[in-house]
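Only one chain is given next, in structure tokens, and it is the form predicted alone.
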Amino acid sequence: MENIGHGGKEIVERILPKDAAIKRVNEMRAAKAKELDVRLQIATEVIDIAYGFFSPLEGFMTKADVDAVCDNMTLADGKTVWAIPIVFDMSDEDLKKSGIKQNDEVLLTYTSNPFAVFEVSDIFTLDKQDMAQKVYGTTDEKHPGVKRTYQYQDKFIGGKITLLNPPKINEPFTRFWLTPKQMRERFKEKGWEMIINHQTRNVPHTGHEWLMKGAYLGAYGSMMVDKPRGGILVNAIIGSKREGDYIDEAIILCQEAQGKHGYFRDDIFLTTCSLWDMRYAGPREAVFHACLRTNLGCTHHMFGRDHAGVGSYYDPYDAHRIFDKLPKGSLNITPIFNLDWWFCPVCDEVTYMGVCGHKDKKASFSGTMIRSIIQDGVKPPRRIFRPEVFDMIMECAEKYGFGDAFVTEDYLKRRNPVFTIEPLK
């Protein structure tokens, strides 16, 4: 087997041949089989599940999964890990007007065009406030994953997906877009050994650049230094957007542009990104973001401070410790825990925690004074930020963002959507 993915098992993209697509769709209709028209939430979802990010998901998932996953943070099978439910969710009126009853295969469509076939074999029911406890530890309604799980529609509906119609990735995400297959023929092309992962949802200040700086010399250590056999996957999430948020485009551009400007060499850089909604799920969340990663070939994952938290409903560190508590062998991929890094002014330059003494001087790159920087929109020392990037988030702000870097109404409302789904013919 090759592209061994997360729980051991082979990548397998369920994806039909355009030809073969086209006909399945006609006999579907032909036949009068059910169409359902599927959100954006849902639609990401398809995507990820078809192309194997989500391996070994074959589909969403049934109630016996969902169960497995909230209780014992693995899937039905009681050994593969899996910490958030993908599930698709369902009105009963809806489901009632549709007829769809289980066994049955479903066309689904996406802003009306052909997408994906459904293959039901669950609908069930689940108590969403139990669910919100047990994934995020919390049934307070301002976390916004809980905001999420109380939002989802009474019925749910477990089955296999075959995607019919694939994504048109637009601009300017299109060279980023890398399914988990070309991911790794993209790892081999550049001789990598070893794939450290850096998850983000932020523009890169100086202290993003040095938890992958860090990480990678810490890994890189036992490796023989004669040529690259390893580099950083910086592996953006690009999804579901909070007024407030950093703006998708500048997210990736930034990323990049650390690799453009020489403060990575290019042989040892990626930038790419995945879509995926995030639910600020702290250490639950760092578990599933271990399993993606594998699934992408990294062999190594970093988690720095507050991984994937929001607010105060984690300790800064729990999205470390929730690793001891995984059954030794569950994953294939090397967890790297960071402390902070911070700007020391008597060190005279940015370091770590870890390391440096000086923490009753330290100046943290805390989210209020970085988001002040931006919206000044003064270039700061380049100690912060290094003044590509710096002028990359200026430049986004004002081609994506309609002057602002962070998420507005008016961005939400008038951006360009990451992918299309077009006529299949």
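Positions refer to the first chain, counted from 1. Take the two forms, superpose them, and find the largest set of C-alpha atoms that agree within 1.5 Å; that set is the rigid core. Predicted model, so just to flag it, every value in this text is computed and none were measured. Compared with the form predicted together with the partner chain:
- Comparing the forms between these two forms on their rigid core, the Cα displacement of S366 reaches 2 Å or more.
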Given for the second form:
Amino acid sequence: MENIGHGGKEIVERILPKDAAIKRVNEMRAAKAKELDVRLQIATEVIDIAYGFFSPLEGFMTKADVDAVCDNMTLADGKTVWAIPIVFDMSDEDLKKSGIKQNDEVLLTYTSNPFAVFEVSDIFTLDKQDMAQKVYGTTDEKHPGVKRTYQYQDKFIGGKITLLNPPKINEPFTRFWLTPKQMRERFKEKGWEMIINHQTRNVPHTGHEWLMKGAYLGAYGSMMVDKPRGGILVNAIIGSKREGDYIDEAIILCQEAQGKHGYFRDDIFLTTCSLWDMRYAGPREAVFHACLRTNLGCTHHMFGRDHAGVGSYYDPYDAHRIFDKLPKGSLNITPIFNLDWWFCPVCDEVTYMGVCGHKDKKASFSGTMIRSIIQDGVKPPRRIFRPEVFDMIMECAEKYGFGDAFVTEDYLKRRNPVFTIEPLK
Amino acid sequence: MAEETYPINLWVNEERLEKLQAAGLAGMCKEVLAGLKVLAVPNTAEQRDKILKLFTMAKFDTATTKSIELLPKFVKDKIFDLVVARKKIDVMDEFLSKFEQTGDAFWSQQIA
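To complete the pair, please output the form predicted together with the partner chain; the form predicted alone was given just before.
Everything in the complex follows now, all chains and molecules, and the chain you saw is the first one.
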């Protein structure tokens, strides 16, 4: 068995070949199977399930899985670590209207085109407040993950998914879209034995750059240096956006620019994207990221200060401590924990909290601060922000952001979608 | 103990620096981050709360800078214009009262 993913299970793509998919759609329509058009949020997760990004999940969670995830941070088997519920929601009214019931095979469509088969195995309700408390540690609706939870409809459907119609990934994301199997192939081609994942939803400043370099040097350890035996995978999260976030196009192209302009050697650096709506679940999301990147074939995963956190809901190092609470051997990926990186005016460089002795002189900088500088139209110094990355932001603002590098209402309305589902023929 | 302020950081490029020099305020800029200049416009806690309520995209960065960040450029440009026109950094009372009186029309008005 090759391509072992999270939970020790082989990555299996749940996708029908085109001819079989067309036949299946015809058969389902002839048998008057129920059809359901899904929204982007659900479509994204259908794709993730089908390609094995969420392996060993084969579909949307049943109640037993959701309960186990919330209560024990495992799937219903009680062993496989899983931190975030993956659910398919539907209003009671729509459910009644559709007539969907247990054991049905439903034809899912997206933008009215055939998309996937959903084998309904469970229909259930959830206590959303309880779920929010257990997953996010709060019931405050200002927390974006809690808000998403409260916005779920009142009924949930669990069951396996089979993709009928693969997504067309649109520019400029096409070359960054690699499925777990394709990613593993790419690592093999590159000869990488060690793959360090850098999770990001940001345009990189040099603090990020040094985080990656530090992790690479630390993890490379005693491997022979005759040729590069390891690399850094920047796996950018592309998903639902909030106003003020960087636009997706700027995130991915600016990450790539670090390699293109030599801040990382081409043979130790790869930029890709995964489709995921950030839940900002802090420590739980860190565990989820570890599972996701195990499926991509990574051996190491970086976790910085306040990883996947938001506001002040989590202690900055909660996302590190949670790994101590997991049973030994339950994850097949090595976490790399990072302290802060800052600019030290005495050392005159970006340096690491764990080594720099000028803490009282430090000039901390954050993604928020860099955004603020860029919003003011000011080009930051190259030691803080690479000029080629800045130029790429400006290019993306013009080309993709309708004049703005940050998400605006206009961008949300007019942007080219990341993927489309075309007619199946 | 000095009273705590909640600044809005106005990042300073050459164009802004020239205007600050003309207003005699260039000396109020601080150098941070490898020579990058910033002018910190102070706010009281009450002004901070008002700003965050009026401009919902803004946030108070509690972790790193302890400042009000992510205000849109046109808002920060207006605050900068007020600083230069009044030749002082303590302008937030005037800024808030003018915006509350005139609403969005404020953005296109010249500072008298």
